[in-house]
Amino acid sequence: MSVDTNGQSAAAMVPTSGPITREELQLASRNHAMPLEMLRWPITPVGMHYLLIHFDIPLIDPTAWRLRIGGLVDHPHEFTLAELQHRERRTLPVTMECAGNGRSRMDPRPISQPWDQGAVGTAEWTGTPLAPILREVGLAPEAVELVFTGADRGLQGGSEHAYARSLTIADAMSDDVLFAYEINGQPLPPQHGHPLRLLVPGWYGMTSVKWLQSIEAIDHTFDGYQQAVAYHFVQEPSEQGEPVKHIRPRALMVPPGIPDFMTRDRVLDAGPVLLQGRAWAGKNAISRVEVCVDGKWADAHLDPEAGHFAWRGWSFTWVAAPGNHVLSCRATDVEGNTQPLQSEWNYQGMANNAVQELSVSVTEGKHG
């Protein structure tokens, strides 16, 4: 049997326009999506929030737990969470999303996670500076990444692995990089990271390693799985290609009307309708959002920015006349960055970021 570079078989991992199959049907029901009608709430409540777990959700004590910080630093350290809860605290609304989201509308379909659109969420996340600490161990001259390790671990590659990714000493020393140890003003649950995890705001969620246990300064780039194969643009599995770092734009819509339970379809009554959604991006601010009404688009109000990497909610009023109708909208952010109007294919169905698009039903009945 033919092993790709996921450590499956190569036949099970050929990407298809086929139905889902058994094992991404597993996945789908471990991890969850944000409903979209859940972009009404700026903060989303905890149980909405996205969520994907690699392995097992690992049980850890938080008394004994202890984060370990070594390698090529000047003092090695072992920090309690009580410690690391006693520092400097600082809380960022961040926006986070998954790498993979949109890979279901791929086609062919990335055999993976089968996200649609709602891998993403807003939350209030707490912490401490990662900066800070780094200064107190001393990082050495030689040092050039960190590896941030979890506990929780599995097999993928072809080998037995704990979750871990690397980040440079640049991107580590951002200010805004947390340890974070509460998410919307309680203590981190279990499918979240519980009792550490890191919080990279800006990233796609991948960087933000949970159940965090260990940091280790190296003089070399990291090659773990999930850093030198996994979270790649490549169109086949043999190349290397560009590593996925930064969220790129995106706007999403909370589906007008009512749903048809299977499709999802929209229904909803004529007249004036008030559009609304979220925006965000990783590194640039959302400079502009337009809504698209049967293939003419328009621009949308912006609202106050709520946090340098949190989305950024946008309005825009419809004036709706019977029939069937198709709704779209795209994010451009101050760089000039916009949404593809189609999904830019890669192997592994990374960063999807194509519009959304909506189809609603409007009548002169009465409904929701």
Ligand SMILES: Nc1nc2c(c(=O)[nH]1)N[C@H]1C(S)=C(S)[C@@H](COP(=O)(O)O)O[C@H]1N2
The other form holds:
Amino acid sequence: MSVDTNGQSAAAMVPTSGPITREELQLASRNHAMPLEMLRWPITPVGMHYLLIHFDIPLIDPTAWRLRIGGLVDHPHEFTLAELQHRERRTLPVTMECAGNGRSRMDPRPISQPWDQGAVGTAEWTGTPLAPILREVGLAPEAVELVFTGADRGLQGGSEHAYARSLTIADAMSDDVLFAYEINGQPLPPQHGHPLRLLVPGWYGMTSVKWLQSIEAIDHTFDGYQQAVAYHFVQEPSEQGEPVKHIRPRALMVPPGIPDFMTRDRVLDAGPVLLQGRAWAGKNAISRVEVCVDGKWADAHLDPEAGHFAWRGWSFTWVAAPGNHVLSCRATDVEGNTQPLQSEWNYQGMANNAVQELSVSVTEGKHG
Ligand SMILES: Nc1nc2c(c(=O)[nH]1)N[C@H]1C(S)=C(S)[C@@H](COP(=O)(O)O)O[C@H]1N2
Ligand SMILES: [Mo]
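Since we've got the form predicted alone here, give me the form predicted in complex with the named molecule too.
So here's everything in the complex, that chain up top.
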């Protein structure tokens, strides 16, 4: 396979409109999505939450594991898991979404994990807040960023590295950022970062570093691959672009009726159907969800909020007439940010929150 000047495997990186490649299939079968019918559950059961694992899942002995905090701090410290678990305990429902969600719907298709639209899930994460720990270790005045490094290591874009991301001090100190050691009331399983992960509510998932083992305070902008190269809005690989941060608004619908095995197109009976789904936006509350039937938009009913960072349920009664229909839904946040009808293309396939479209065939028959 050819390698370009960045050391990237060129054949695997150029966006394509061609068929799914073996490399994409390999990634897609390691990193599964949340089946969209799981939108019925307010909290996604463990095992149904989506997964994104760049390298290999590391085997970590929790009794030998330590979280090292060092760099530009007054009191470097190595925390045991028990020490962290005895600190303030907080549980938050948080919707997490991969920044690549929707990537495979871009044309040409950026080559990476080929998500359709299910790279999302909402879990109750339990952990201890970062801010008090950062105050205790005492950040030096020169410190501008914290680098969070996981135990997993591999090659991407020609660079060998442990998975690492940074946050500015202000972002890391914000109130809801946690060191999480439980998901839905159970210890983190291997795939979600056992024994401890960072959890940064409202940001796309790449920020929430799994298998966390070290935090380093630094006096410059972190230039690691996952921070400085990946997760940027660019039109071509040589461009610097803007970094990807907060989750954009999105609404998804539970596919109504029953599916066709291959196409996943839907079949349902004529008459009233309750269309349901969930909507979320990283930073802001959702203020509106609309449903579109055959090109006509109307407001959906919103359920009460379940938490500032958790998706919000919505519903809409549709009287389905026999024939073929296209259904869509669209979320808007309190600042008026909404979803585009068409994908906004970028080279890495980031943050494609174009509206979902479902093809539905309604008949007078009985499918229930
Ligand atoms: N150490 C480490 N942390 C990581 C990743 C990774 O590959 N390694 N993937 C990130 C990405 S891109 C996402 S979207 C989320 C996914 O978290 P989940 O698998 O628990 O859903 O974890 C993030 N944290
Ligand atoms: Mo991701």
